[in-house]
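In structure tokens, one chain follows: the form predicted alone.
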Amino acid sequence: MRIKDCILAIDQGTTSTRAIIFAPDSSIIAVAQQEFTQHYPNDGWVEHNPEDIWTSTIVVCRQAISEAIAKGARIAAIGVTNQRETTVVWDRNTGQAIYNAIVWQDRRTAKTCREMQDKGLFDVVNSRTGLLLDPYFSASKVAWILDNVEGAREKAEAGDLAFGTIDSFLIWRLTDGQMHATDVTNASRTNLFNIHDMAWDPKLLEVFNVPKSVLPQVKECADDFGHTTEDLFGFSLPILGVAGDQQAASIGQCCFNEGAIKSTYGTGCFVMLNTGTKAFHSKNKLLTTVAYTIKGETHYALEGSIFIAGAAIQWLRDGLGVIKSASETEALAKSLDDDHGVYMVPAFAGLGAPHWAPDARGAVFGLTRGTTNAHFVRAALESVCYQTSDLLHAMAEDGVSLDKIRVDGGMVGNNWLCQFLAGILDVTVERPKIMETTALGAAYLAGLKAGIYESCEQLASMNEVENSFDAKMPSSQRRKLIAGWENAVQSTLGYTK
């Protein structure tokens, strides 16, 4: 039987590629992953060869049409989504990058921007793109390929270079250098796009120190992207949406309606809040970003972004050789009766929202001799559920109020975490059926510009929940375990000081 308008999304995350085929009814068709190497040249800098991240996106898409297509579906078009902030520099005429990707977590310009905000610049960044003045973000990560390449600025001051998120790198690629574009959500990532004039900033452009010869044009969410050359799937396929993990794991989510939350489990977590149309300027550390745009309409949201999540977990396995796999720690935590006081503050990349310490490193405390690996897979769940608390204090003080929240990304299948979140944070946490959301969200947008969908309101009337947690932990615990994480927090960002 012949499935018509599936969507394939390519989902190109920090530690792995994948590629999903979705039915229009949103369920999965065919699905194929594919991790690559890390690369840290220095404390604090994290990289990705592109090629690796070119050679592993058209290996799954390849291995997911031809899954799909042996199951009788039709494929009417590509969606995209990505790693924000992760930054490419690539030659116009030859395709190939001059430096490796400067990952998101890297932390190279931690001083460049240090030395920005103590010449007063941080109110000219942040008012203008909702940032704040941070390696994390794009712009500083251009300006040190530009400077520490040799003759790169030069080659970019003459229009022969190319820059672009992960998104903008692929789409090069995959249009055969006939299309550089980004989306409105991963420019508005980049430091160098103001989120109200939705446009690129020339005064940014002159504080980074990044020519303009170098930007992508930068489109809705559910647009025109371009076709991918046939030579590449057999088939030419046009590429209809575009957004940033984020965002679209939001818009996987159908957080289409101001005050909707969401909760991204990753390899770091991010908190999103719809905040409808108007952007929302946080008084606690807390990112303005751009949701989406969707057929005209901007919506903003309000986000909290932590650096470590799954990664703690990656690091327990690949690092310490604690665990085998991730599937293993949800055993781990329950055979514990608690954690015994053992706290880890995953700091490895920095600490960031509500902290924003970039040279803050990680800490584990409270370790005795009868600390067992049990315990530093608890500590490093629980984490991730303090580091969210943090979050939603946060946007709380921001006069933000909330009942439940929707999770999702790898880590929430570990229902011990999501029980833990729920009691930790005292709200519901609600997961949902389909756990790709943020290949989903992709697919999603692909699907609107490709009039599979109608509106945003049939894709909300879609949107399922497998199972909800409610918090049961005693108020009394609660204010214990968060007092010794803040006490943990502060010990370790007293160790950087």
Ligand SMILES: O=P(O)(O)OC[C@H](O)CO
Second form
Amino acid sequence: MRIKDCILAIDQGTTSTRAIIFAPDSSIIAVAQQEFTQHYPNDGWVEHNPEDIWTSTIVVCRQAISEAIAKGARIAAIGVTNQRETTVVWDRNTGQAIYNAIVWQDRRTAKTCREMQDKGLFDVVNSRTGLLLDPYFSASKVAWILDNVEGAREKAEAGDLAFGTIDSFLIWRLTDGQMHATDVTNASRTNLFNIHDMAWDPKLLEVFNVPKSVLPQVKECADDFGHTTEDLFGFSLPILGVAGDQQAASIGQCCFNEGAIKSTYGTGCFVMLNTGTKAFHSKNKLLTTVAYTIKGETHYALEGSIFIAGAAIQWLRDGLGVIKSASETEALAKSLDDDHGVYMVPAFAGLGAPHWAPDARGAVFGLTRGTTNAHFVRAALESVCYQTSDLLHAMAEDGVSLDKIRVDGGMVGNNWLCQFLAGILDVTVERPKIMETTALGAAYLAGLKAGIYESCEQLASMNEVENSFDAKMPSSQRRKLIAGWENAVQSTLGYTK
Ligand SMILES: Nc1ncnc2c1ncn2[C@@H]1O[C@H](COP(=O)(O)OP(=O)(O)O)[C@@H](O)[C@H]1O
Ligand SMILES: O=P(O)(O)OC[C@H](O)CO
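Go ahead and give the structure of the form predicted in complex with this ligand, now that the form predicted alone is out.
Below is the entire complex, every chain and molecule, led by the chain shown above.
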């Protein structure tokens, strides 16, 4: 059977790279995935080797393409989605990075951001970007590379260096340097992009000390990002869709209407609410960001960013060795009573929204001689739900009310987690039929540009829910559990001070 108009989605995440080939009805034809090494060279530093990112991308794409072709698929285009903010600077002449990729979780520029804050630059940055002065975003990472790699500033001034988030780096490599571009969603996470003018902002370039010469061109999400060179896959493919992974998940969940909200549980957790065509500024330290620009129309989003979600489970597996695989966590969580009394605040990379405490570090409370591996696992899963609850409370204080939330990401295969989340949030949690929403969003964007899909409305009509989890927790229990969590967070912040 021939399946025409398939899309190859590249999902370059924090811990692994995936290639997924979707048929036009959004069914999955082929999947390939490869994890790569995380580097922690210093306290609070997190790096990736850009060559690992590139190699894993090519390996998974080739695997998925050959499997799809064997099944009779014809691939029409590529969509790219990526871990956001992670920063690469490379030499335009050789295509080689001049330093490792500095990952979004990396805190090395916390002091720089604090100093900028002390100089009164918060409003300059926040009013233009919708973001905060935090090491999370790309700008301070670019400046760090230019200031710490010998000769980098001079090279940048001479126009020999290029900066990009992971999408740009991959596009550069896939097109053999023909295209140095990013999309509006990735640009909106750099702290250099004015989300009202939808352009790089000269004032921000000045305050972060980043030269204009290193910047990529900014395009819409469904746009022409060049063609791959023939040698990579045996034929050339157009790259027609790009979005940062959280925005792509929101698109994959068809959050096209104002008020639609999704929460993605991967390495971190990111809640994103579509606020329509106007930027909405939070009074509670949530981020204003670009949801997408499609066919000339920009939608904005309110975002809550939690740095550690599935990463806490990975730490239990790789750091402490208390589990062998993430899939064991569901049974372990179920094995305990609700009032087990252990809380984990997984501030391994500081705390994100709504606390924004880059220097905070993780803590576990309530240990006794009876504490077991199961308690650690359960507390880690619960922490993800409590952190989401903090975000929804911040949104509620900004006037947002909701009765359901769409979830996705590697963690939501865990039914216990989804049920506990519904109870703690007191809303219905909807899990989609296709859980690979991030890749699906990238495929939708490429499909829109390729003319395979006509409109966002058509995509929304294809959306299917696989399971709904209703809130069943008594409110007295919810209040008690959340009070314990708040106590644990305050103690963690107190320890940081
Ligand atoms: N059944 C599960 N229960 C809890 N956590 C899980 C489960 N399966 C996967 N995870 C966690 O989900 C994360 C992987 O999700 P994924 O969406 O692939 O992440 P990313 O895109 O950030 O690399 C890992 O951190 C893993 O520990
Ligand atoms: O790799 P993920 O899926 O945890 O996403 C990372 C985010 O894009 C960081 O902002």
